[in-house]
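Take a look at this single chain in structure tokens; it is the form predicted on its own.
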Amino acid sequence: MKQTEFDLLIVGGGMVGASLAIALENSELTIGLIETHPLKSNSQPSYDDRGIALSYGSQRIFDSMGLWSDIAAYATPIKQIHISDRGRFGVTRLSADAEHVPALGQVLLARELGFQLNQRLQQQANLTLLCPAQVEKLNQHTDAVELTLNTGQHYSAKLVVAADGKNSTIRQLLGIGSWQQQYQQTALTANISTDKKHQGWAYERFTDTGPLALLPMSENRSSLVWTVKTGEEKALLALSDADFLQRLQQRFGYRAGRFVRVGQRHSHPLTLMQADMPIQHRIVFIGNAAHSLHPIAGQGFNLGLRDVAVLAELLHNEHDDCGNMQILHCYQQWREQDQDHVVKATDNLVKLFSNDIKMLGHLRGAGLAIMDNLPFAKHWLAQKSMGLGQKQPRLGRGMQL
């Protein structure tokens, strides 16, 4: 039986395992990236692509493996955030020029940001390519992880990386259990056009059905992830489009417009997932495979990416064995933190907000109104969302590995 062998294997060539490979370029490992899917995509963006926030330390990250200025050209920067409760007086903005930044975060197609990543990849000298290819079996050894491949090849590895989405085909193959919140909740997805120009104003407005939120994109769209109690997603998607933005435009108000286009409309239910125990014998979970959460705060990329900075900083340098169990201990201690406040935080929210209680409503617009008129508490609160609130890797430094 042949065996090929390297010194790091990454399930799951979406934009969390493309981009620790990328991390990685310039150190001696020997990388192995196995996806299901072709790498290479030759297809248009359209006006349905699905948008994704990049937070300001996301994107000093990409900056940093030198790829901000190829992605910058996609993206369209939030200047400032519109955060309110309907039906309530209380508003919080947070704005650019306060945080001192050039913008709070960048929106931008997730088929072009995933574009310029495979484009790199294909240009890395210590990198194959082992797609399109899915994982059948596992064998963790003492000094060597195996993975069979459903093409018959065997790959080994001094460490696995499973980047492999919420759904982990590691994680099933170990019989791993996870943690997870059901919240009877569907997020609604579509690209909206308004008849004024959105001006980076990004839109966080929460509802008794869950919160709603609008970022800006190119071509004066903005991305819509509208939050409603399961099964009331069935009648919205079954609209015609002029029904849709009108029950659309009662539901947000004329705060951003009037909505006049709207695109593809997507649905999928929402959980909280956190896995049990992220790191194994020569295995760690990163991005969605180790935590998957409700878009309420638009986290869930933001947060994978900052595994990436620190698992690329630890493994930078290892050339003997980047998978000894101490790199992975301090992984986890460096992440726990981050990850869990996390996690905690948008459960927290969800709770907080998704309710129509009357006297927690008026309590949560007067603590908006509140926050709005406090710089510090807005200070903490805009560090937050630009994922700075925690110890900085040096990718998140701007320093290169």
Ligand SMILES: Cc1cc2nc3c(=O)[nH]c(=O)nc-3n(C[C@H](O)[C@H](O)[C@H](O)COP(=O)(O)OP(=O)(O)OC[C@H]3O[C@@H](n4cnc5c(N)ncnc54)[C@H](O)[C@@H]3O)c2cc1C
Second form
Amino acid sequence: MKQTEFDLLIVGGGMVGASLAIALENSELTIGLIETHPLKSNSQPSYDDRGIALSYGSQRIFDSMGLWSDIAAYATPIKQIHISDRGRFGVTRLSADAEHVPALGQVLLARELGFQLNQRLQQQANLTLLCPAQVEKLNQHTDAVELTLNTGQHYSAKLVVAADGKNSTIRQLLGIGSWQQQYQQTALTANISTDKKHQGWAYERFTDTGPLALLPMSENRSSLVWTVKTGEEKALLALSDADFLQRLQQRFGYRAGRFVRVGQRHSHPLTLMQADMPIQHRIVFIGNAAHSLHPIAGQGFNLGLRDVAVLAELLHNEHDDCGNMQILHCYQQWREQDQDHVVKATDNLVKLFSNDIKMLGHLRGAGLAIMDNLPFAKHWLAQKSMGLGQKQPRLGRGMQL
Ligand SMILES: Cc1cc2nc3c(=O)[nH]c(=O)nc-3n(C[C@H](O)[C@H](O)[C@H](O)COP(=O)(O)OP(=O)(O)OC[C@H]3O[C@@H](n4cnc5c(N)ncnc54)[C@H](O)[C@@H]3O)c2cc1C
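Switching conditions: you have the form predicted on its own, so give me the form predicted together with the ligand.
Now the complete complex, all chains and molecules, led by this one.
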């Protein structure tokens, strides 16, 4: 049986798997990337029209990887964030000026990010693109993991990185369980034009049916993530553009101006998932394959990119055996706290802000108002949303590998 050997096989060429391959482009590792979809196709589900808010920390990681200069032209800076609770008096405002940073984050279309990542993958000398193809079988041996693809080809590697998304095939093949929260919520995404310039404002508005976020984008558009109870999205998807805009305006109010145009609408059912055992013999799970979040605070990809930055640092100079268990333990120890914290914080936020208990509503309003007057509390929240405040890998500190 003919088998091709690599140091590293990455399964999944979405945002996270692609970023890991690029982060390792100057290493001596031989890398194979297996992806279900052809890289040039528009069918890759994670590269749709959703707006991705990149934290300040993620921007720094991309900058250290030499990617930010390609991405910057498509990104819109977030200068301020306005957090409010519909029907309550309290608000909290965060600003880039107060944090002494040029922007709290940057927003770009997942499609445009995907295009830039795919361009870079195609120029990478130490990378073999194995797509379109899917993993069908996996065998763990002492010194390597062997993968069989639906194309009939066999590959082996010292380390397999599973970056194959929320419903990870690798997780299923290994029979690894996961902790899941079914929120019975669905996110409706669309790009919205307003009659007023957004001036870099991002809005997070909590409503009794779920949070509603508007992220600033180019040409006076904003990216909408509207969370509704599952089932309710059907009626919203079926509305005419004018009726949809009217319904949104009722829900959001006029703080961002009048909503005048809406692009294509998509829906995404929401669950929170954390894999039980993210490291295995010669296998590691990263990104959505390890933890998939509710988009309430726009943290999913940012968390996955921090997985990438740490793993790339640990693998970069590992020429002998990049799959040894010591490296994987080290990775797990480094990432555990940040992952657990973001998963729990996201879950708590969803539960706190997605219910209509009157007393809790008053407390939320008061909490937002108090926070707005406490600079240290706002600084803490801003640091968290910028992806700072934990032990930073080299790429997160602006250093190359
Ligand atoms: C509505 C919404 C808004 C969001 N907004 C934000 C935001 O503002 N900021 C933020 O940081 N995050 C955000 N996220 C989260 C972000 O989209 C995800 O965290 C990110 O897409 C995860 O990337 P990934 O590469 O880990 O997984 P995926 O994007 O799911 O990619 C997995 C890849 O693996 C491939 N694959 C799957 N199975 C196989 C197989 N067997 N063999 C080979 N390949 C396979 C798939 O084709 C895919 O390309 C949002 C998510 C949603 C739903």
